[in-house]
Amino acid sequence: MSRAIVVHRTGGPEVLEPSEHDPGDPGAGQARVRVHAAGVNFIDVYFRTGAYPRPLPFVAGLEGAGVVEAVGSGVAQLGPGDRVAWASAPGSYAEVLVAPAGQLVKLPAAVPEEIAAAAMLQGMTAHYLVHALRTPRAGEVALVHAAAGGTGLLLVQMLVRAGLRVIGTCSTEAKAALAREAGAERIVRYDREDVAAAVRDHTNGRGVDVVYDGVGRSTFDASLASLRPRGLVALFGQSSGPVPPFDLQRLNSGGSLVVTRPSLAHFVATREELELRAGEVLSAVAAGSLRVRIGAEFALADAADAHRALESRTTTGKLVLRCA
């Protein structure tokens, strides 16, 4: 019997309990793949803590990497012995998974399954936010909270090639350190500094383009007041808590602003747009030209510890669950 971190009740990273779970043979238009390592990310918090409501119990997870094992009727674009990865499928803090053969994508021979597990989901966010969302100009500014974290290390990557020019945040001279590494012209001290203020400065009083703010409810104040007007913040995550209701007004007032709140999983609608952006995304890796960092690797019966440390807001990069 295989095993899984399974929520029967949801609540604190306790509730992550390791169970004995085998998700059955694939249907039509399934796979079932051994997974190898699967992807620690915010989302799972918000399921597991409820601020996402899910049927209860549920097998954690929604990113991984890992073989094929079989397939159901009707699949022809995988067979047994393919490496595969996946952002979206629930389930995935297993040994074995099955899940709907359209979600996996096929990885490239240069890409370990540990790699891929901690790229898929926000190197594909990164993609979007920055190729889609928004058309990205040479020379613009961005401002990117938690730079050093995964999603951020990707973003600065991501915004350097195509030409901007990138403001991070961070606590810790250790991840300022890391984001400068990943492109990042000027770190902002959050612990230390006012943000919009020393991005006023930088900026020489005209503001940043776009913001990319996934920490939510401690950050967006300073987001909205560090755009130049008609500029955009992207509002992608929570990890500081829901921003709390505002008024309109001040979109108005700071310079006819744009607030949009988007979510990966409406920019991967479609099989032709899942391609592209993991295509895009894994191929990069192969090539060395994105850099992956796993911040922290932890066994699957560890995945509480796992949800403590991103909870504590200390890690930098990815952190990665070993299933296999």
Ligand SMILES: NC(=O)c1ccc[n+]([C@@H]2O[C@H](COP(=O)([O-])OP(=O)(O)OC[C@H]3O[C@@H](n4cnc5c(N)ncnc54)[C@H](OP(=O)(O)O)[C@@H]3O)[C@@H](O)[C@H]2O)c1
Second form
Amino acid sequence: MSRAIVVHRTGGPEVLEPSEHDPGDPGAGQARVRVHAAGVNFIDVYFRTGAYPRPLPFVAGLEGAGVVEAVGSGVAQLGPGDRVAWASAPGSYAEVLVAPAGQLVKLPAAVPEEIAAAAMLQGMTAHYLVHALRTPRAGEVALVHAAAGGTGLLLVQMLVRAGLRVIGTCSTEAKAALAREAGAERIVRYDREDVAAAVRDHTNGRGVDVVYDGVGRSTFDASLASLRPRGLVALFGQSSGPVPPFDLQRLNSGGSLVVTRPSLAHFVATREELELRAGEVLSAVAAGSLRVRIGAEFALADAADAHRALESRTTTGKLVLRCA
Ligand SMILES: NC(=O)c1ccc[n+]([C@@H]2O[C@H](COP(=O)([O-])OP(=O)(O)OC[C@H]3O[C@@H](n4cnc5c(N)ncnc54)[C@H](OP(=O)(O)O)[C@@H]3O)[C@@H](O)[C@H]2O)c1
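The block above covers the form predicted on its own; next, return the form predicted in complex with the named molecule.
In what comes next, the whole complex appears, and the chain from above leads the way.
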């Protein structure tokens, strides 16, 4: 037996209960991993509340890093002692995880487990948003909401490296300083400024080429209103709540606008694409060209506090659980 955060019923952070849990032995195609650190992501909140349905009970978490203890039959690419990380292995808030070996990638020696657990899911998300969803062009202008969040800080850095100019939004001066440090040239305090007006002002009335919106309900209208004709909104999350249905005619009157609602899973669907994205993110981290900010670390047993912090809007960068 080992310790894990088991969700027996959906609800508030209090349903994240530390429990004894038997992950079992690795079956065919699986590996058993001693989890050193697990990443805390907003998607974990959606599963916890039931906003994204999942059969109960389940062990929370999708992301982490650790060391392989044993492998099942048919696993040739990994063995005991290998340091690995992952972004999509359900049950990661645990001391021990049994996961499909195909979800695990080997870690470069220069990347510590905590950093890998912080970088995998949000880093590969930023990577597909910048490089796969559309072709980035130098000189374009992007608007990134929640620019000091875990995904936001990585997204800003990757966009700037791809040659784009970035306008970021956030809710405090401390967050504004972090987003500027990551490379945003203009910060809009969306808690007190009109975002679309500030964006028009900063772009001489033109609007931005692309908006990265992981906030959803409270920002979506401003996202549409901030675009240039034929611009794209990538609505990739809903930390403020889901976007209500809207009249598609708004896309026409806004200038033949495009909206997409992407998910990481569709951009790491093959082993080849997973290795490409994880490889580029982890090698940039190892080289120091992508900085990962761990805003706070929590003990595994305090996963509920990590969720409270994430939902309270007080966090910056990534939250990580120390597991084993
Ligand atoms: N589709 C995908 O592939 C994918 C992958 C990864 C993440 N995501 C999404 O990306 C978004 C960001 O995830 P993350 O884990 O990096 O979180 P995060 O950005 O570190 O934290 C959420 C941030 O959203 C902002 N926010 C605005 N209104 C909020 C509200 N009512 N409640 C809570 N937060 C609010 C806050 O920043 P301010 O205080 O600055 O407003 C808060 O710090 C989430 O929606 C997540 O689901 C999607």
